[in-house]
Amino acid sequence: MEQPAGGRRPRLVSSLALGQRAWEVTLEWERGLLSWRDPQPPRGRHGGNCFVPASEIIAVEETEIEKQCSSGKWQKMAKPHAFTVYYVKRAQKHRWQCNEVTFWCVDEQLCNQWIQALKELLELQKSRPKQLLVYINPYGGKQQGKRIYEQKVAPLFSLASISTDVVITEHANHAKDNLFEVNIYKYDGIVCVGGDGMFSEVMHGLIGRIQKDSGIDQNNPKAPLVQCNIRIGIIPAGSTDCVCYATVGVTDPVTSALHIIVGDSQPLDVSSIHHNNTFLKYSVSLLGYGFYGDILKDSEKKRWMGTIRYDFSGFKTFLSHHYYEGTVSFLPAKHTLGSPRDKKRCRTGCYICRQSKQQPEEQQKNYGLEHNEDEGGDDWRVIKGKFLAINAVNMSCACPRSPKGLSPAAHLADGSIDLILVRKCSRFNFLRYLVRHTNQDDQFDFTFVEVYRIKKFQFTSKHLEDSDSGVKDVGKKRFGQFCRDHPACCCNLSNSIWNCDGETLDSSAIEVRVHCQLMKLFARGIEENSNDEAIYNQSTVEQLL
């Protein structure tokens, strides 16, 4: 071992065998990284150079050896003593494994230091959880949570030394009410196994539970809501996981498992709806009027079929081709960085995502200067039409079958929303602008699609406005009433229902407000290259085991 300087930490440097051969291995205290390197490669072979950041390893583990290696001066080795290193590896498609690498070591001091050394450097990783509350949703998806859980999860937290406690959860809002009753500040976060429901729920109980304890008033739609800072996980085990997709890159459990285990966080923005100063839910990925909303409602009587309920809405909906009529008012985000159309995609270490960090703390001061701003002034904007669709996304709601989602350009925690207006238009041409959700053509590039940036907005239905000044018209509601019997003409119907992150939302008279950061993921976002040569060179270490 070297030497300190300056009374720093010393640099750890050893020959150890990995394998059939001596590896100099090095573990750098200030760079916070654990490196091993081939000195003498087998002919032929390019020397392996690799190395795994201390905020990537998952455990140290003290090894017994079965079996001697028998070459070179290894075999000399009466009673051989070992240490195991398990740490991340990425994987193709954003897909995170857990990876492992044991060392030899000639007497049992020299692995002593190095286990010692090693799991002192995992303590100053003070952004891991080491406690958390477990919630499994054991209805969901395929009804696969608990055993999603049990096998691929828990050992894995194990191994990390996590102590949990695990709920499962037995009717609807479990969660959530049980939120309200635990002393959630004894955990480091909270996970939730399930899909996009279960999710909402746990986020619901989360954000409800510091309301309530901070004193805020939910009801209130212009009220600072208090950020969140324990963290909530996700472990994907439902129909649909967008979230999860949209903040990890994929819905694969031990993938996040491991973002939970290396004490990963990300933001994210979350947008109370209020309706008559009533809180109404909160939302994190999508809200959607017109047609997502047709879908789910239809959806919502189909479960029996399983996942390909969507697939048949679906088609039901696009066939029956409804627009309604209304009045959207929004304001605009005019110090936001980027728009809906710069292509600008929300990845790890967003830096548009970086500069609106702010925003939180000017929110708790500006409170109470908002009061014009909110009743309507220059700033607003209000388009009253016929739309297809009515889209408003914190995210960019990408999924396997959308790659790159509703509105690809939107971010996970920059204080706003990007609201989608599609209007009436020929069937032929909404088909062409749901296709362009495939494909890499600007799905924002039609006459009839409109796209904003906005911080807050209102959507009244024409029939709620009619009603509320008192027109009455027999004809009307008769020819509507023909409309719902015979849905396969072209016509618009009274009334949608909202989309609420793949919840039914009946209020047709909605006001909704973006909170910029307001919680927290144990997440990075989606990496930019994660199979990139340069994160570690593992390859190399597989050939030459």
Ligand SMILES: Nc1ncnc2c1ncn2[C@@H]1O[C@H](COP(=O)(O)OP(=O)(O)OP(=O)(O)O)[C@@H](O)[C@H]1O
Given for the second form:
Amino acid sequence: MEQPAGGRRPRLVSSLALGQRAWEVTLEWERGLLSWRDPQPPRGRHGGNCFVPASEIIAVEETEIEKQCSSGKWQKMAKPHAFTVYYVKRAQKHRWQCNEVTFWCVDEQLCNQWIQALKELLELQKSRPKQLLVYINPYGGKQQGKRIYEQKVAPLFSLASISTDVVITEHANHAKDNLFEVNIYKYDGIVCVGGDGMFSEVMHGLIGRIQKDSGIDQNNPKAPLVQCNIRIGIIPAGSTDCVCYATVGVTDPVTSALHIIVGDSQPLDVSSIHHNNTFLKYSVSLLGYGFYGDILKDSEKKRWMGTIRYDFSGFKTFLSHHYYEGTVSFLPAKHTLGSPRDKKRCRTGCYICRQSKQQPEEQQKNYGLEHNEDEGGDDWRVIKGKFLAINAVNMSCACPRSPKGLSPAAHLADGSIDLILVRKCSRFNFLRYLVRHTNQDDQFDFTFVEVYRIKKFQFTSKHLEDSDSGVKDVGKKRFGQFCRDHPACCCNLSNSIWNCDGETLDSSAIEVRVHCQLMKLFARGIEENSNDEAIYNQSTVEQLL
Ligand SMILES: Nc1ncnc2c1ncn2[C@@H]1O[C@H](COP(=O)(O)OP(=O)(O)OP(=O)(O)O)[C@@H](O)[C@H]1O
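Could you give the coordinates for the form predicted together with the named molecule, as opposed to the form predicted alone above?
Okay, now the whole complex, with that chain kicking things off.
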């Protein structure tokens, strides 16, 4: 063992066997790094050097290995002592796998010393969860949630010595209601196994519970919400897993489980949505009126079709080409360093998101001040018009169908919303706009598309503004009915609905405000990997619709 100066913990260097050959294995405490190299690589082969940071070691276990190997060599030797290191291995397209390597030696004491040292190093990884509360939606997606959890996730949690309390949901809102009853503070995290709907339910339960315990009234649209430090992990098992995709880069249960085990933490902005001082919902990805609202409305009626309903309803909604009149008022975001068209993608360790970290404290400080900067004063902008789509996104909304997403440069945690207004245009132009979500061209470079980075917005449909004039209304309702019966008609219907992260909102007139880094996920954002960006070219318009 090497003994460096200065009383620091010594580096552990040993010659250990890996298979049939002796490797030099090193554990560097200061750098938190395990490495092994072949000191005499076979002729013609380069010496392999392997490194695993301690933060990516999943577990260390003493291992029984066969006393006799095929060559019969060990017969003459003393009993081998072995240990296995399980660690994260990066595969293609942001996928993580659990890899293992087994080292052995004949010196039992040396073997134990290595196991002890590695376990101590793992103990130092303080952000790792020890106890998790898991909710499984057995009916999400292809109804595989339970199987996915039991076969792919639970064995990894057990390997990493994470204890779990598992609840298999029996009805919608089971998890949300349960989160108001259990002692959530004894857990290091909440895991949901399901799709975006299940995640939304757990998020509402957790944020709601924290506000309740802190005496915050969620119905007050101006109340500064209390941050949730209990992280949520998403094991994707739904028909849409967009939040998982946008925060991990892939929808793969094993990858997500490994991000939970290593204790990743990704802060996330959350928008609160109110109507007349009544809280409606929280949103973390897409709040869409018009095109995406209509797709949801139609697809809800076709649940029997399974996941193909989204393609079907997307195509139908595109053909129907309805536009909606209304007024959007918004408060531009001044604090953030980026802009929606600057091409600075939000990636692991994003600088722009890190700079926004102090925002929640400032919001708390400003609360109650009559003319605080947050209220914006005269800075509000008002836009009246006819819109095919109004999309407010808290993240890029990248998904396998649209790997760039609705706003490629949106950030997960910069305390802003990207507001995209798509004004009435021809069907052909709208198609051109949609196609740009799948290629390298700028989807905001159209005269009928505007994008703003904002903090708050309000929307009222013209239908509601006019609702006093009863006579006009009757006519409009009739007209609306005619259009519903003839979907190829492209006139304006009175109202669309809001699609809030895949669920409908009860009101079309809404008030929205973003809460910077209100919650945290067991994720690290999308890791930089230029090869994966080439995936854009594979998407087609059909996939997008
Ligand atoms: N046991 C249950 N029975 C019925 N519904 C449930 C149950 N558990 C959860 N849910 C609800 O099912 C909804 C959809 O769940 P989830 O997101 O997991 O699946 P999904 O197939 O992706 O659904 P969607 O396509 O509608 O988003 C959630 O809103 C959740 O509240």
